[in-house]
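First, one chain by itself: the form predicted alone, in structure tokens.
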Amino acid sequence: MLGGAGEEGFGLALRWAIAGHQVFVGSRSTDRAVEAAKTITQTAGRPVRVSGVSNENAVAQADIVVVTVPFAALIETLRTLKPKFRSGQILVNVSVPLETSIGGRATRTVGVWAGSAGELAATVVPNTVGVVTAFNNVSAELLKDPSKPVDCDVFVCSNDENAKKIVLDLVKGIAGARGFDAGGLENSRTIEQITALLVSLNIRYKVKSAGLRVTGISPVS
């Protein structure tokens, strides 16, 4: 989990640790990562498999690497860690190019030359790594409270069908969440725009947990 000491990364790490997955919480500061891992164990209320490590060690040890760093740090983070990636790994990009990355508003996204943050991530890591966009629209506020189900659907898109299936299975480890196959990686462009809309709704309605539910079709089983 790159950026695992941040709110979104912490919430995802917590949920997956509770679900029984082994989680490596990564951070530029190992001390912050260790502290986050301790807090996850305390919040879970029972023994879980979670370790606080450097970002480099997180990539070296994990089969699925989830990046939740702010968009402004996305390229630098992935370029620095590129030598640590292994063939067959999966990278899940959760970062969204909100205007806050350039001092703007969180209710808008900035243009990305690659089309989206997900597609941009795919240009940085080795082409033997399966890149997936997912969890961009899930509230960190809900993720951090394991006593509540995450009342939100998760759109998962990738050009790597096997990677997509594996990440859809990860969604099942988050109580209340449902995963939907959202097609190829280019659909990251739409998914990331939805995040800005949800931020706008949070502000308008003075909440912190706006999410989406799909009707009329069943989620991936």
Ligand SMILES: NC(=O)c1ccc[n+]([C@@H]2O[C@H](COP(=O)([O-])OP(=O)(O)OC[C@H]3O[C@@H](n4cnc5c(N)ncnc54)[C@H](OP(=O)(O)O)[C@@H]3O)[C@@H](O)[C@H]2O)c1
Second form
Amino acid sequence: MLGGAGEEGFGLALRWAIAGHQVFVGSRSTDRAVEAAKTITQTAGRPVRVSGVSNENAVAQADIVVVTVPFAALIETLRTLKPKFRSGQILVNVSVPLETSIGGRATRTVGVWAGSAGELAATVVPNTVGVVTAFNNVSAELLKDPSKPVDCDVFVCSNDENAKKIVLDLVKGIAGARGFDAGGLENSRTIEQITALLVSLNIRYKVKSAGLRVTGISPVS
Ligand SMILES: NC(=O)c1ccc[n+]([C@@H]2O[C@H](COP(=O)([O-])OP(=O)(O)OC[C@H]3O[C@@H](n4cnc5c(N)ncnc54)[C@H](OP(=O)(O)O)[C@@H]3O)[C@@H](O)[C@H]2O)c1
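In place of the form predicted alone, the structure of the form predicted in complex with this ligand is requested.
Complete assembly follows, chain above in first position.
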């Protein structure tokens, strides 16, 4: 989990640790990562497999790397870590190109030359890494309290069908979430825009956890 001591990364790490996954919380500061890992164990209230490590060690040790850094830090983070990636790894991009990353409003996104943050991430990591967009519409506020199911759906898109299937399985570790196969990686463009809309709803309705539910179809099993 790159940026795993932050809001979104912490919430996802917490949910997956509780679901029984081995989680490496990554940070630019190992101390911050270790602290976040301790808080995850305390919040879980029982032994879980979570370690706080540097971002470099997180990439070196994990099979699935999840990036939850602000959009402004996405390219630099992945570029720096590129030599650590291994063939066959999966990269899940959760970052959204919200305007806030350049000092603007969280209710709008910035134009991304690659089309979306997910597609941009794919241009940076080695092409032997399966890049997936997912969890961009799940609020950190929903994730941080494991006593409550999250009550939202997760769109998962990728050009790598196997990577997509593995990430759809990861969704099942988050109580209340349902994963939907959202097609190829270019659909990151739409998925990321939805986050800006959800932020706008949060502001208008004075909440922190607006989410999304799909009706009319059953999610993949
Ligand atoms: N918060 C949400 O509800 C939510 C929901 C969906 C998607 N997202 C997306 O998830 C991403 C993270 O959001 P967040 O709210 O978790 O953000 P955050 O707490 O502000 O930042 C996450 C982590 O990113 C790292 N970071 C910050 N600036 C950095 C830099 N310049 N270079 C490298 N690393 C840096 C920090 O980790 P270290 O200092 O420990 O290295 C920080 O803890 C964003 O792209 C956001 O759009 C957020």
